[in-house]
Each structure stands twice: as structure tokens, then as C-alpha cells.
Amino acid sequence: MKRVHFTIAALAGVALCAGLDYREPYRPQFHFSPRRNWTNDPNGLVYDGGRFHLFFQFNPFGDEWGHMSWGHAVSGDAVHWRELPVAIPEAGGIMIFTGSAVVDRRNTSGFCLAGRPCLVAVYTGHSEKLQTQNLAYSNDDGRTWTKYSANPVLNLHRADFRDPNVFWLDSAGAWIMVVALPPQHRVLFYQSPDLKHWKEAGGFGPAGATGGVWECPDLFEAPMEGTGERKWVLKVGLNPGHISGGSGEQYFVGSFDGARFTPEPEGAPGPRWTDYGRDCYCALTWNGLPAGTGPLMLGWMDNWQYADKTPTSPWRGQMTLPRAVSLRRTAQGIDLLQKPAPALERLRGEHMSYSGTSVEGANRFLDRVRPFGDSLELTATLEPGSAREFGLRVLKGDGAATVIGYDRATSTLFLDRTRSGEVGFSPAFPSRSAAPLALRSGSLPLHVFVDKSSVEVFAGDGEVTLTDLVYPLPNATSVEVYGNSGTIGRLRIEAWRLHSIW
């Protein structure tokens, strides 16, 4: 087998350049984003040698779509980033596009050397007409990648064929292929001894929300709380579709054999969203976490109705934060729980509480925060009181905020961007966005992430995530409580600075 080692040492310098310092306007301060240039989807999520590997669909040659490569991260905790010089770059007008990554411990690939696991990136191939999916392989823990002599390794020579989601299923004893079809709203599920040789073994779809292409899937088995039981959860991107406009990402739960996903009877009608916020999509988990350790997740923040228009600068793009899953069954069905990852905690500074019954006393309180208010983690628990409409706004200033409120009218939580700061740049870009939630025993609770640009709310007990992109003003960095016809009742709030990972 002839072996190809690609150089990228030119990639490498344009990738890493000097002269950059994590503090432009509106750059993350706790959510990975490339030092330069465009990013979007994750890929290739695996964890190997107690590192998290992190892959990026990215441009390094600009901050918009094109040229797409594999761009490369790793970190201890999934919190903390350092950028690599690119993975797998576009070679011979192929693009790589999205894919995973994964350990192959029993060198079932023939790729590994000297008797230790190797990296194997399952990609898909993309030029004009045509997408494949591809290997490539890294015996020096990702660093430098080898393209396989014999890709594709699949091809049903479809223009549409992308987004291979891989690992191994001790059960059929193989490594297993999920990968879209995407004009179809379909998935299909592929078996392999070896990652080379692929055998079509049964489908899923079209199902739930069909309309946009069906993308970036991910299948993985998750915890039911309370309980030892685990149930397979198949995700699957739309775009567009989504319920709150453009791009977004739909789930499934049910049972898997290696062939066949058979869901299970839903309580209640219609798709189950995963973020019901504009700036969540093609989330994945982690290949390789340690037996014992739950489905971590994460997606890019962003949606493509307004992608290339974002206004930041030298980079365009960011992922959201890392997410621990696991899966509740209620009344209308098997719930997807999403929760910030522990690891998080790490990032803890100055802390500050409040208890009591007065909103006046919770806003001075909350004026004490606003010095770290663009890098702060907020957990609050809200009694609605007599009010009607009540909640949070936050990056508050010069008549500008983000609104985290709930309706007890339609029994909603929203985040609504439309007066956040920077919106004209899309008329797509200013939001309202809701999701159904009953309130718990009568009261609001919410974990709020708040960095340079963005807004991540985790309410009730993670049954539902609001992600949303924000361009806030210069200094707009004050929090308060709000209520809207009616008074609220007792309020604890806890507020903490949150330090760069940078």
C-alpha cells in the first residue's frame, strides 16, 4: 500500500500567526473559536492518551466558507483549547468535509505501527458533483495525518452523502456507520470489520421535522436518570427547518441492534428539538470517553441564514460549550437532558449570592456584578409572584439587552436578541426564540452562560437549552431582574466571574 504524508507546514503558518491575543471585540473568552479564520461544524470529537481531540471544519486561507480542512484543537478538560496547526487539509479540489475520529484499538485498519492504537478519521469527500467518504490516519497522536491510497471507501456516487458518524458496537462486534442522505431525510447505518470495507445494513428516516436536508448525525447511547437503564438517541441537523429558523437540530430515542433504529412511542406529537435557540447545530459527542463516563457533546454555534455575515474579525465562527446528556422519561415521552459539562466549575472566579423577596434588592446586588458581566456564570431560581412575564436581561446597556424571560401565559421561556446590540447585519439575525416549560414546583430555574458573544441558557433541570449568538454594545455589561404586570415573588441568585481559557 503506497502511504502519502501530506506537509503542511505552510497551512501551519497561516494558522498560527503571532500578534494575536483572544481580546478582539466580541471574541469568546470560554468558548473554543479559531485564532484566524472561518470555522463551522465540529468533527472528529475523540479522546485518546487523556486528551480531548477536537477537529473543526475550516478555511485557512478565510473568514468565509470555502477550502474546507480540518482544522485541529486539543485539551485536558474539554474547557481548555490550544489550536494545532491543520489536520487533514483539501488536497486535488477534494474538500474535507465533516466526519469523525476514532481510536482503533485493536488495529482492525492494519494503520496502527509498532503494536500501539492509532487515529482513523472517517471524512467525506466533496467535490462539485460528488461526495465519498474517505480515511485517514495519524500515529503521532494527530498531528500529522496520511490520507488511505485505496479512498473512497465508500461512494454511491451521490452528490449528497456526507457526515459519517463512526464507532465501535461491541454487540455486532464491527464499527458502525451512520451517515445522511440528506435531500432524502434519510440516515443509513453501514457495518465494517476493518474501516475500509463497508456493508449497507438498514436505514432510518424520513421522520419528525423533514423540512430541510437532513445532516450531521450522531448516534450514541445515553443514561436514563434514576435509573441503570440506557437508551440510543439518534440527532440529526436540519437545514433549514428548525423551529426557530434556519438551521437546528432535531432527536430521536429509541433502541439500536447495529441495524435497525427503532424508536420509541412518543407521548406527545411533532419533533423534539435539542436547542431550541438560533445558534446551536451539528452537535456531537466524544469518541473514546472512559467506560463509566456519560455522552458529552458539542456543537457550532451559529446558524447558516447569517453565518458569513457575523461581525467578528479575524475569525468567523465558535463552538458551544462542552454539554453533559443523559435522558429523562416524562409525559411526553423520553426527554433529552443537556447540562454544562462539570469541567466548567474550573473556569469559577469571584463569586457573589443573593436571597430575598425584593427585585430592587436582587438589582443592586446584581449592580456588583456588571465588572465581569460579559464572562459570567449565573444560576438563579425565580418566583413568579404575580407577574405575568418575568425573567433575566443581561449585556444590559444604552438601551440595549438580551432578554431571558418567561411567559406564564403560554407556559414558554424565551431569549430574545431583537435589541441586543448589533443586529443589522441579517435581517434573519434579530430573534425571539421559545420553548415549551412548565414551571417546578412554581418556580423558574436557569444556568446562564454569558460570554463576549453569546448567550447559553440551561433551564428547569437541562430539559431545555437556549443558545444564541449576540453582538452586544461597547460596555453593555449590566444584569437585572425584571417583572411585567405583576410582582415577583422569592429570588436566589449566585453570580460568577469566569476566567479566559485563553
Ligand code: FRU
Contents of the next structure:
Amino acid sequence: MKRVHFTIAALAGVALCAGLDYREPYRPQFHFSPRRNWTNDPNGLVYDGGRFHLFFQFNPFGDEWGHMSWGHAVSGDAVHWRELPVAIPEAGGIMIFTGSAVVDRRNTSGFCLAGRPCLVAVYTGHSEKLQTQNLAYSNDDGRTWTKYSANPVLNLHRADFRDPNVFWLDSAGAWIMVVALPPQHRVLFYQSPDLKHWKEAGGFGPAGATGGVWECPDLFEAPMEGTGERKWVLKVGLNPGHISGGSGEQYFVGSFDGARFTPEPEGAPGPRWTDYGRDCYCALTWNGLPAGTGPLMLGWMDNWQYADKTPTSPWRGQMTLPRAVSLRRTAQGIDLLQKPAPALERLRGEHMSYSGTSVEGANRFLDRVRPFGDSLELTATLEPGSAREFGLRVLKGDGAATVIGYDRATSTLFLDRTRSGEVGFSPAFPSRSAAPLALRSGSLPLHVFVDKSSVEVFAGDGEVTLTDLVYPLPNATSVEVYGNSGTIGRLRIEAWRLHSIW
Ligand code: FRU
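Same protein, the form predicted together with this ligand this time rather than the form predicted alone?
Every chain and every other molecule in the complex is listed next, the one we just looked at coming first.
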């Protein structure tokens, strides 16, 4: 009897703890965040044996940047995550900075046991005056890792040389590494037969935006929509110098032969930005996806301008949603298109829709969304009528809201969080970011995800995305349509309550 009581008490305790987990104020319900402590960039995104691995820059000892190690989470669908113990810890004064992981199917490295493929991580080892590229490997599906005894595998004796992005390129018959020389605004390409011996093959840059250091390159092939063609995308992080302030990312589209990346001539001058919001940095695409799927990309949803001050506890930092990436040719050049990963549809619960021409009618409908306005997916097609500015206010309450608006005078879509709730923790936080976007047949197609502390906007066919962290006031969960200086035309809105992934 005693024993039974003890068990029940213990179970209640466990349930209580589990109940508290992932329910803190601002805790994202469908974006990955570590249970506790600091995270920044995603690392080593690799798909193997039916599992998506997400490694991430992680401080095992606190909620500020430091002791950088690779944290680890796994998922069957890149949406529902289970956090595992730290994969690759800092040791001997060498931090484990950003990098890649690959499946070594043919045991080119010699690390794989018993004729089975193994995982190999390629990361930057960071100490005060030196950054080098290093290997670690795992023969148990990424649970435990062994650092290569002959590390580093690449050393230019530089303080800034980081973030290797590694993949197998069939046409070159070699592993390719793209790695950044941050202050030079340049990436270098290396080739290797075995992941251990690397030979420089070429480089790219400076090019495009160079207002800050270049970090976190990712080079991947993506399909051109409506054609059978594929082209190469080179994405690089820029910190600071992003169009909306602080850290952000630009991309180039072209061809890659294993040594040379040749960008296509652009129709319009100026850098191409992957996201126009404040909080999408160091995104990576998954390695090892089955042929015919992908690319699938996920980034750190934050900005170095204030990442150490965001008001969350006991964790700090979260990831964007996974996004399916493709390309489309336009008069301005080739656009990168991002769409929410189809697997996100699994989170959909209660569904409602509205179609009509009255703002009041739409807002009566949107009142019903309020109970789940901070775990919400919305698709909307808004026709402006004579309004000069129109859009949606989300996370609204007590005089605060986050505004997703369209300004017809400048043909820009903007995301305004200046009065989104808690904004005072950093002077760099309140902001209004804008992206050029033409209306489509006179209307604005939006796909919006609202979580406890973020708003992610996919506009048009995903040629524009705006991703922002927000810290709304308690119970600010209302949504409304608005139009300034004029009428609104036809409105079509669908809304889904999204289930928590935890
Ligand atoms: C980018 C970055 C990377 C580096 C990592 C360290 O956010 O500065 O260049 O590897 O963070 O945590």
C-alpha cells in the first residue's frame, strides 16, 4: 500500500513537472526552443533513417551566450521535437561553433562501424585567437559523438574562419565545404574525398551586401517552379547590415561546379534578402533528405542586436518554422520562395473561415479566433478597395498589437512591432520592417503563423517573408482586419487553432 502511495505521489510530481514544462510565459508552442538555457544558430541539420536531427548552438550552463556546444533534438517530421542530451560539448577551452552534419553512406571517412553508415559532424573549433574546422562522428544515430583524434582538419591560422557547410556533390565525386572568411565578406570552397583531407577549390565574394561580417553560409540546389530545372542558391548571413537592421541574410542564385559559384545576372540592383523581418538568421537546409524532397530550411529566430536581452526564462532563443524552398524567375531576377513545411498542417485543429466584403463582418468572425489568437495559423486574401493602408492586427489587446500591413503608396508589406507589448528591454527591439511586394490581381495573399512570442508572415507565393519575435501583453490574443483612409474590398480568411508540439 505504502509503495502504491509513493508511486502515485511520484507520478503526480512527474505530471506536475511535465505540466510546467513548455508552458512558461512566451514559450513557443510550435517552434523549437530548448527546455532551458541559451541557443543561437541551428547546426548540423541532417535527415537519416527517418529522423530529422536538429543540432543547435547551446550553452549547457546558462541563458547567455557562452560555453558553446551542440545541443540536439530529433523529430519524425521536422515539426514535433524531442530534446536529447548535449551532443558535442565544449572541451579543453575549445568551443563548438556552427557547422554541418552528413551521413557518410560509403564510409569515406573510415569512422563508420560494422558496414553501417555513420554521422559525421564538421564544426568550427573556437578559441580566443583561432578558428579551425574539425570532425566528430557518431555510430549510434547521433546520440554519442567522438571527436576525431587528428583534429583540426583545416587550419588557416586565422581568428575568423568559420561555419563549415558540407555536403556530397555527385558531379564532383567529392565532399564540398563552403566556409566563411567573415571580415573579408567571402566564402571559400573546399573539396575532400574523405572529410579529413581538404583542398581549396575556389571562393566567392565580396558581393552583394557587405555591411557586416559574413557568417553561416549554406549552398544548396533548389527547383525552379514550373520547370524541370534546378539552380544553386548560396545563402550567407550578414551581421550587422541587414536591410531591417542588425543580423539577417542574403542570397545569390546561380550555378556551382564544385569549385566556382557563378551568380546569374540580376534584373534589379541590390542585395536579395531571404527574410525582411528582424529575426531570421543563420538558416540551414537539411542534408540527406530523400531524393525529390527538399530543400527544407530552418533558421535561428533572433537578432544579435538584442538576443541576450529577450525577456524569456529559463530558456533564451528559438528557431523559425521549417520552410520548403524553391525558386521562380521574374523580371527582377530569380526569387527565392519559402513556404511553411507541409508537415505543419498536422498541427491544425479547429478551423473557421470567412468570406465577405465587410470589415465589421470579418472582425465579428475574428472575435471567435481570440481564444487561440496566440497559437494561430491564418490564410487571408485581402482586397484593398480604396484604403491606402490595410492589413491585420494580431496579438492585440490593451492598446498594443503587432501590425501586418500593406502600404499602397510604396507597394510595401510591413511588420510593425513598435507597440507589440513588451518592447523596452532593448532600444533596438521596437521596429517596423518593410518589404517590396506587388499586389496579385489587386489583392494581398498572406499566410501567417502567430505563436506565443513570434509572428511569421509568408506573402504572395512566399517571395516575401517577414519574421519577428514579439512579446505581447498577457491575454493580447485578438485579431482584426483594418483599412485606413478608405474602404476594403473582398476579404477571405481561414483560421486554424494550432496544437502544441510539446
Ligand atoms: C552566428 C555565429 C556563427 C558562430 C556562432 C557562435 O550567429 O556568430 O558565426 O559559429 O554564432 O555561436
